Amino acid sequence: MFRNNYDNDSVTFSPQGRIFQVEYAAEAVKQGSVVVGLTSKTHAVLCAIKRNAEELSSYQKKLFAVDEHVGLAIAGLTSDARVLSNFMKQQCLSERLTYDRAMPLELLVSLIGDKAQLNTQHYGRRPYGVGLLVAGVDETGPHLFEFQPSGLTQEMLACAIGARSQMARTYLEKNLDQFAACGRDELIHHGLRALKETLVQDRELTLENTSVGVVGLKELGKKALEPFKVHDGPDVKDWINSVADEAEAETSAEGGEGEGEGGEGMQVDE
């Protein structure tokens, strides 16, 4: 795309004050498959749709464990995501070695934000073409953070990034008030429902293309940690089936209402 040579590097502003390299990186996030994150009082959940480049290839991994108390989901360039996830792992290991404690979530996300923003200040570098949802638990409870290629990081109650993510955001906004009181399985159920909203008509959630990551507290008010774990394949079967069964029930209920209305109309005509 021709931008009058204002997009050759990430340190040159256009006359309108835009950095096109950052915008291109954000576009890479929009082209990635969708990931959804949401939190309750006890758990943080990440749900992702995996893609395969062709029928003969395996599905691309979307969820990564960083430490026992934190994990992340990616949308965009996987190679850039691995650079950032490895950096986060190093920081967590350093924190445990130096201070014998888990890395504070807000500090960890701030560090990757600074690392990404640094690339927009030095000639010859480029922004990371990946967006992250970072879910974890600290002494105050579960948290969810969004990372953008510009270096912007912010805490979210629920979030979706990637292709067709606006449909998932709409579902999350409608049901946001319910999340705080949800248990682990119910929160996962909401995440998969939001994920399902983003699918085109001929696709469904399957064991091969769906991943779920969960971290949380075993009991509200207790500090017993439920470590971050990625669930793939048979582990997500029951959750996917429950979402499918609910969708079928809603469809049949709508059909029943339509028949009832038709029946009433016939009685009035008689």
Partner chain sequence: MAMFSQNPVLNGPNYSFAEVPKDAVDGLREHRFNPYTDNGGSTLAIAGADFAIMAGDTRLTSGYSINTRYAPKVFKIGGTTSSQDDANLLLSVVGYAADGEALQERLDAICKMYRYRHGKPMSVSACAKRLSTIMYQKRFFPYYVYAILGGLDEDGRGAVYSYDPVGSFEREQCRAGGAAASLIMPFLDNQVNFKNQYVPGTGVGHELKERERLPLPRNEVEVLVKDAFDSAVERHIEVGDGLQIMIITKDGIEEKVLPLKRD
Contents of the next structure:
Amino acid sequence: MFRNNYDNDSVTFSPQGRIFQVEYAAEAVKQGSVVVGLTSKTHAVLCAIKRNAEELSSYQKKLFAVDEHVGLAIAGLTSDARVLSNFMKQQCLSERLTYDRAMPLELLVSLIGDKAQLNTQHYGRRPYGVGLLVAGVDETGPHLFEFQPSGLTQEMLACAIGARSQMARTYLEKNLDQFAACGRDELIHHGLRALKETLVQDRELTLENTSVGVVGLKELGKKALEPFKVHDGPDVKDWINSVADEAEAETSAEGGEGEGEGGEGMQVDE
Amino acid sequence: MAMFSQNPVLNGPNYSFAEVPKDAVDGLREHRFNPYTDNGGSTLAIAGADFAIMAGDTRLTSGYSINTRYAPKVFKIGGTTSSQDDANLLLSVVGYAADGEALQERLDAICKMYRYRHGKPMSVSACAKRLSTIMYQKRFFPYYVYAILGGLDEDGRGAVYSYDPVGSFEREQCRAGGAAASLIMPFLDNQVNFKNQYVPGTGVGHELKERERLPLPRNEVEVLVKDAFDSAVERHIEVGDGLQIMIITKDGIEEKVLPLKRD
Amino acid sequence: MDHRPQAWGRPRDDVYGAYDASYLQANGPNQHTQSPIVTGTSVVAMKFKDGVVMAADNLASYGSLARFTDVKRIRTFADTSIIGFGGDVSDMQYLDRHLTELGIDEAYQSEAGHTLNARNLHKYLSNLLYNRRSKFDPLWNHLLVAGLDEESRPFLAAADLLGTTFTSPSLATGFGGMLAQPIMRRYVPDEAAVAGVSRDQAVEVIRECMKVLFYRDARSLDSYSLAIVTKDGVELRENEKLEQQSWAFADRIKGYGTQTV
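Switch from the form predicted on its own, shown above, to the form predicted together with the partner chain and output its structure.
Following is the full complex, with the preceding chain placed first.
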């Protein structure tokens, strides 16, 4: 049944120099619904699509507030993410208790990076099956970090992970130059536009399936903080509407009929 | 060994310890590092119908010296941010300041974890019990503080819980703590709980009817607090400098700092 | 109150009776520090509008013996903060090594250049002192930490061997609390007054305080360290001398030694 002989554990290299268990864990990230993160000079924003397993169930949480200055978005196994989120929460609390300061983002991310790396080097352990986008503000301004099950962490200006996230990344790459100067709502707007790109044809951003997390500086150059907050449901209505209006305007401007949404849209995700 | 025993014996009056041995007593005696000190100061809390008020002076002393004129004793607890804008509880601590701060930080961390896990703030009654447990766990090396916890209960009424250093606690209408507690508490008994107040002309001896106890309105309570501290400052050397007042209502927590005599 | 370091953290004689030193034997079980041995006296510091000035003399006493006359009791941290040490000198040296290590770790940990500011440093040190006292193994020091906070405002705070912390526009440890504080409080009675004090004024006041302390504190020295911390960094001068002393008041003092009044 095995695909090959080198994927029984996470401590054995394949002759090609790969560690399959870690690569499989990365696959788990791609199964998760998409999350987008992006930063400006003042803000860091996370946007996510929530899924419900069935019509009757609630939507799975995608964004977590870790501390007042940090939040994260997850793609992959939610239960693994909760372990990491709890750990980060503890670390942030203890940083405030011992130094009376907000945990520097770089430090926080390297802590979970080290934690995840350990799992790839000990027999009998399993890598985390989750990817994270960690957004926050510290002494040096807003930051966005990407975390992968391999233990890889890197700072990003904008990033998307999860199912069909390539579409979002394409959008982000195309518009990257604009982000730095964006205000709070503009940045959220870009985030939702990127998120929208990943949707299959007849899917829309709705109040139920969209989450937006925002953290930032109240004013550029000042230390006053807008604490990380997750916006769900009615809170995201205006933002979603603005993205929808724009899309409508675009399609009608292009002279399209706006009709072709018939019904044969492929149901790949969700 | 002369250098180790050169503390001058002060022969003047000591403040509250009148009878102390002046010479070494025969038999086994042990002297060692004393991990406690008393940083003076006084606190006060009163529960109203739909609010709770907590106050403390801001002087911090060691012996006869004033370390600082502004060291707050009343803290907001259980907010999600370090600015505590969305806090729903108040804690006052008086006695040994380092223990007070340690206790305050610990309780706050616990409330923050509670919020993170449950997605809602801790109720006063839950926090009151938790604080008792924390203090009792250190029963044999206690936090040397008199703590008072305040907030609004499930029905929106003002709640005040007072503690001794090893965690015994009780919900009360009002409580004074710290150096001038013995000066302020009798005043509160009379003015808040109407002790020894009777309705004139209702009889003699046991026939006398007690004045009916009603919760006081907020403006009256604020005046009461200021008066209590002004009096305490006159008579107690460890109380003074500033008066920090926090008032919790359904609309949040208001804080003000009023001047007290600095002599 | 007795403000010598020997008395810090001790049961008060006026409350608990005379100190019994009989337990101080050379052999026996391991003991934690029960009293300081080589000690430094006062540290004084006050805020001014763009920073903080601090001073401490260069003497380490062994009881009443002026044992070491060139011991620097103010150190810098990360070129942004300063710490003044009163009390036991060996514990000071332990803290010094510890802080050097902390500074290196911090510098390596972060590429973005996060550093602990004075507030962070003070919080860390007071936790350290409080945890040690809770183990009944105190570090017998009274520290002043000065620098700038996260908003670049002057920061000055104290921490002692019991973990007690406080902050004030002016601070002094030991005898300085009795002799220097009243002088400094004339200039900075409250936080609002700090904005009205210039750097030169603050230095002047601190020098005056060091002079008063040398006149009246028998465990002090006329050679001292002076540090000024502002947003531009730390200026630490370690070999200052007291100038313009006047002992004219001395011969008016009667009632000591063999003198009769």
